[in-house]
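The chain below stands alone and is given in structure tokens; this is the form predicted on its own.
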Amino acid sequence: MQFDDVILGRRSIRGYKPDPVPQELIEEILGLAMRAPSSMNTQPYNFYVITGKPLEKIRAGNTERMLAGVPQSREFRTGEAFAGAHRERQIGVAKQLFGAMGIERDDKEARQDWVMRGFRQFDAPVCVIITYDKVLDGSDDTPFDCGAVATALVNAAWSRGLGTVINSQGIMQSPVVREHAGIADDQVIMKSIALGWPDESFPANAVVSERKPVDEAAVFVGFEE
């Protein structure tokens, strides 16, 4: 694919086949993803790449946990709810998921079990943990830098013809995870990419996220002289 294919291209994927990812793929897939920028080139990123059991009993221990009521325990921070534009474009982009699924308003079977999907990584077969390193807790740079190597990933996904989609509920349940994946006691999760072939025939999968025009989000200075 040219570059402009993939960025225009690219959606989040919610809907997986359940065929196998070859391990040799996704690790050409990391390695593209770990040519992103990092400060100062610390490259402060670790991954955990899950199939498999492993990934089988982390999906059973979230959804478990969250049915049972047991409070989330992510690591990373998770700041303050949404509110004004910013909850406007998560209800919106709620809207089109639900509106494609044929979800009514009112249907809390089917709402619940769509939440769910998320806590079971949407059923894809790969799951990628982003950690970082525990010693840089606290910087400003390292959540930046995680974000540029998670953005790379998902492109070079695309890029290979696999779909992907960030997310949070799949790591709500920390010590599941930890346990499953074996994660170091020197890092910190912070996020979960569920990675897999797309089902093309799952409706959500067809959904493209709508972007504020570059002229509401860009400030231009100096260019009129």
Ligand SMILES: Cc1cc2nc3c(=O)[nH]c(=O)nc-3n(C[C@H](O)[C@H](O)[C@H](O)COP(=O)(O)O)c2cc1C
Second form
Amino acid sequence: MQFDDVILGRRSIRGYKPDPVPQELIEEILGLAMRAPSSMNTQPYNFYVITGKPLEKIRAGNTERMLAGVPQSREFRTGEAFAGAHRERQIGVAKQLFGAMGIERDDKEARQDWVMRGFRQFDAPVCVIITYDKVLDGSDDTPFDCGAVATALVNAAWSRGLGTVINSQGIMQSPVVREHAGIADDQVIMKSIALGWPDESFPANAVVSERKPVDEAAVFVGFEE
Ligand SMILES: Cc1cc2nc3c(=O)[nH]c(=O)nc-3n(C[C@H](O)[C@H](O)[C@H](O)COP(=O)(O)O)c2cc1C
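Since we've got the form predicted on its own here, give me the form predicted in complex with the named molecule too.
Let's see the whole complex now, leading with the same chain.
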């Protein structure tokens, strides 16, 4: 695949075939992803790649705690609820996804079911938990570096025919993930990425999310001279 095919073709995948993903292929993808730049080449990230029974336990633990109303316990700072343009974009992609899935606005049951899929890691056969070295906690470079490697990972996976969705839902109950993935005490849980072979018949997988135009995002300075 050419670079443009990967970048323009990739989209978040929220429905997977149950087929397993070979460990060697995941190692290859991680190797590509880790070519991402990082602050001073510190490479502060690590990956816990989970499948099988441990992943089932994480799905069950997340589901149980979310249904019981246990407050989320992420290990990093989260900001205020989105407002303004950010809220509009959040609603925009939700509308696209619900539209594709045929979930009506007032269908509380279907909406709840959709949310619970996220806590089950979209039933993907593999989940990658990105952690970072706790000793680097407090530097904003650290989450930036995790984001860079995560972006490289999802694109590398796509180039090999695999789908992913970066998600916060999978690590909202971080103690569950920490326990069943055996995450070391010197690691902070940053994000989860569901990974597997896309189920082409799953309607939400066809959604191409919108982007604001480049001229809204970019300020060019000095070009007119
Ligand atoms: C930090 C981060 C957290 C995300 N969390 C979730 C999530 O919890 N649930 C979900 O369905 N998608 C999640 N996503 C996926 C985004 O919704 C998705 O990337 C965005 O809408 C753009 O769509 P695309 O990936 O298909 O281009 C997350 C993405 C990122 C980068």
